[in-house]
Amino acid sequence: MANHIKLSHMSHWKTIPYKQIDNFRDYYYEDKSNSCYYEDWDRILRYHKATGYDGIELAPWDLPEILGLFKTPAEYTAFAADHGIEVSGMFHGCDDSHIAEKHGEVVAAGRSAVDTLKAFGGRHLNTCPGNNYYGNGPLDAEGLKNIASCLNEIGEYAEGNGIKLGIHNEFFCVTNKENHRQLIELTDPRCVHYCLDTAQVVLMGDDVIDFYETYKDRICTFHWKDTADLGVADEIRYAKDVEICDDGHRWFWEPGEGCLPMVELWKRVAAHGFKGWVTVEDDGAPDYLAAMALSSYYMKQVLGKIYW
C-alpha cells in the first residue's frame, strides 16, 4: 500500500564545496578528521536517504554553491535523483512586502522564486510573508494589507505554474501573533496556503493544535520541529537577530525532545487524511547527522505508527 506521508529534510548543510570525493581516503589524510565526510553533495545526498528522507528541500541562499558546483538545476536534481532524494520544495522570503512601493519588485522576486523551483522540479515554496519585526514593526493595517497582496499576487502566479505558496511565519517577523491569523484571512485561500511549522507557531505564542483545526484546509505541507518554549516573551521576539544570537539557547528540538503536544497533533492530521511532503527541520542541532537520523526515528517508528 502505498504511503500517503513524503518524508524531506530541509538544507541546512550551509556551504557543501564539492560535488563528489572521489579521492575520499587520501583526502581524509589531509587532516585526519571527520571533516571529509561533510564536504561533498556526494555523502550529503546518501546521508539523507540512508536516514529515511526522500526528499531535500533548498535554500535559497544555498543556490550559488550548489548551481556553481552542478551548473543547472536539471544537473543537480538528476544527480540527487540517483541518489533516491528529490526537490521537495524551496524556501522565499518576501522581505519589504509590507511597503507599498516595493510591491512590484517584490512581487518580481516571488515568481523568479517559482521560476526557481520548478526547475529544479519542486512543490512547495514556503514563504516567510516578511521582514523580521525589528526595524519594521509594529505593522498598520495598511501594511498588512500589502503582504497579502504580495502573497495573492505569487501565489496566484505560483498556482498556474504547478507550485503551492504556503505562508511560513517565523516567531520573530514582522507578522506577529497579534495580526497572524489576519493575515491568513486576507489572503486568497485558492492560491496562497500554508506551510504550518510546528514550532513557529508555537514560539509566536499561538496553540498549535488550535491553529491546525481552525487553518487545516489551508495547510499545503509542515515544517516539523518540537520546542521547548511555548510562547516568547516580546522583548526576545522583537529583539534583534534573535534566532541567530549565539548564546547557546536552542529555539528547536528534534520532534519528541520538546513540549509540543506532537502525537496529539499527528492524530489529527491522521483524521483529516493530509497526503504529501512532511519536512523535518532541525536548524541548530549540535550534530547535524544524528538530529537527523533522530528526527527520522520518531516521525516514522512513534508517529509513523499512528498515521503514514
Second form
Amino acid sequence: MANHIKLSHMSHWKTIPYKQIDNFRDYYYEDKSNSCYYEDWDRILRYHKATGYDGIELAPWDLPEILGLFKTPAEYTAFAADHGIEVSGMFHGCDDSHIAEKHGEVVAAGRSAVDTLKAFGGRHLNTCPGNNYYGNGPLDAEGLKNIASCLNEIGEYAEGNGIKLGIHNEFFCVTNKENHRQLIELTDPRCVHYCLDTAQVVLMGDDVIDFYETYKDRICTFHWKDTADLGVADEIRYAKDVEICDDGHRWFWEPGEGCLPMVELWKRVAAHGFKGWVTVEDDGAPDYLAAMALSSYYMKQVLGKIYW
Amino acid sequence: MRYAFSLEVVDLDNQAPNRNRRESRYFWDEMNHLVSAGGFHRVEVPYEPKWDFGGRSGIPRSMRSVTTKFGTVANYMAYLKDNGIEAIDCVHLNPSLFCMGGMPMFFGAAGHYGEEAIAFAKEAGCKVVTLSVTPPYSKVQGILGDADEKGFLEGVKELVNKLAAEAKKAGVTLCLKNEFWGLLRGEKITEFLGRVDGDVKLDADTANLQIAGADVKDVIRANRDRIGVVHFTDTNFADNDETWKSALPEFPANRATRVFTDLGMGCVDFPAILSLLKEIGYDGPVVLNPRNSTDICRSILRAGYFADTVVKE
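Other form of same protein, the form predicted in complex with its partner chain, not the form predicted on its own:
Below, the chain from earlier opens the complete complex, with every other chain and molecule after it.
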C-alpha cells in the first residue's frame, strides 16, 4: 500500500558551491577536513535519500547560485530526480504586503515565485505573509486586509498553475499572535492554504493542537519542527532582529528534541487522514547531516508507527 | 610593515559544518580574542550589507549591524579595543551581491553601499576603503542587457569617481581590488587606474594578481606611487581553463580545490614581494587574508606564524 506521507527537508544549507565533486579524494587530501563533504549537490542530495527523504524544499536566496551551476530549473530537477529526490516546494516572503501602494509589486513578485517553483516541478509555495513585526507592527485593519488581498491574488495565480500557496507565519512576523488567525479568515480558502510550522505557531503563543483542529481543512503541508520555547514574550517577538540570538540560543530543535506534543498532534493528523508532503525544517542546527538523520528517525520510527 | 588580519577568514556564504554559529554575536565576540591571541591587533572588515536583509545584526559587517548592537561606531571601536583589537586598517566592499536585475540596480546599490562603507570607515577611524572594482565576469554578463563590457566599465568609472569624491571628503583613501574573476583582472587594472580620479589607489592583492596571470612584482612596480593597501593572499591555483569566467570561480567546476590557501601554504613569492615593497618605500597597511578558511583558528595561527617567519621584518 502506498504511503500517505512524503517526507521532505527544507534546504537551509547555505550556498553549495559545486554541482558534483569528481576528485573527492584529492580534494579531501588538500586539508584533510570534513568540509568537502558539504560542498556539492551530488552528495547533499545523496544524504537526503540516504536519510529517508523523498524531497527537498528550496530556499529562494539560493537560486542565483543553483542556476549558476545548473543553468535551468529543469536541469536541477532532473539531477535531483537521478538521486531519487523531488522538489517539494519553495519558500517565499511577501515583504511590504501590508502597504497598499506596494500591492502590484508584491503580487508580481509572488507570481514570479510561482513561475519559478513550477519550473522546478514543486508544489508548495510556503509563504511568509509579511515583514517582521519590528518596524511594521502593530498592523491596523487596513494593513491586514492588504496582506490578505495580496495572498488571495497570488494564491489564485498559484492554484491556476497547480501550486498550493500556504501561509507560513514566522513568530516574529508582522501578522502575529493577535491577528494571524484573523488573517487566515480574511483569505480565500479555495486558493490560500496553510503551511503549519509546528514550532512557529507555538513560539507565537498559540496552541498547536487547537490550531490544527481549527484549521485542518486549510492545511496543505507542514514544516515539522520542535521548540523548547512555549510562547515567547511580546517584547522579544516584536524586537529587532530576533530570529538569530546573540548568545546562540536556538528557537528550533529537531522533532523530539524540544517540548511540543508531537505524538498527540500526529494522531490528529492521522485521524484527519492528511496526505502529502511533510517537510522537516532544521534551521539553526549546527550539523545539518546529523539533524537530517535525527529528524528522519523520529518522523519514521516514532510518528511513522502511528501513521505514514 | 604594519600587518592587519582580515576577518574575511570567516566564510558566511558557503556551507560548512557549524556555520550557523557565525550568525550570532557570541561568535564574533570570541573572534576578537582569537585574532588577538594570534598576534594581530588590527583588522580588515569585509563590509557586507547582505546580512542586513535577513536581520543578522550579530554579524558586525555593516553600519546597520554595528549600530544595532553597539549604538554607534565609536562604541564599537571602544568595544574592539577592550577586546584586543586596536584598529580597523581596511574596509572591503564587494558589491557583487547587487549584480542582478540590470545595470541601474547594480550601480545604484553599489553607490549607496559604497558611500555607507566610506561613512563607516570614517567613523571607525579607518583610512582605507577597498572596492572590488567589478563583480565576477559571469555575473556581469547577466546584467549587461543591451550594453557591452565597455559600457559597463564606463559605469564602473563613474561609480569609482563618485566614491572617490566621497572618500576625499571623509579623509579616506579609496582603493580598487581586482579579483581574478573580474573584468579588470591582472594587469588590466593599471590602465583603468589611469582613467579615474588620481587619488584612487590600487589594492595589490597577491594571489588574485597571480591567478589572473600577472607578474605581481611588475604590477606593483607599475603602480609604485598608487598603492593604497596590500593584501597578502596565497594560492596554488593555476587557472588553465578559464575558471575565472565560470559562475562560481572560487570553486573550479572541473576540479574542486581551495583556490585561496592559508598563508604560507601556497606558492606566492612573499619574500620577493616584501623586498620590493620595501624598495619602493611602501609604508601603508598590509592585510593578511586567509580568505574563507575551513578551519578558522588554524588559519589565524598559521597567519601568525607566517608573519613571524616568512614576512618578518
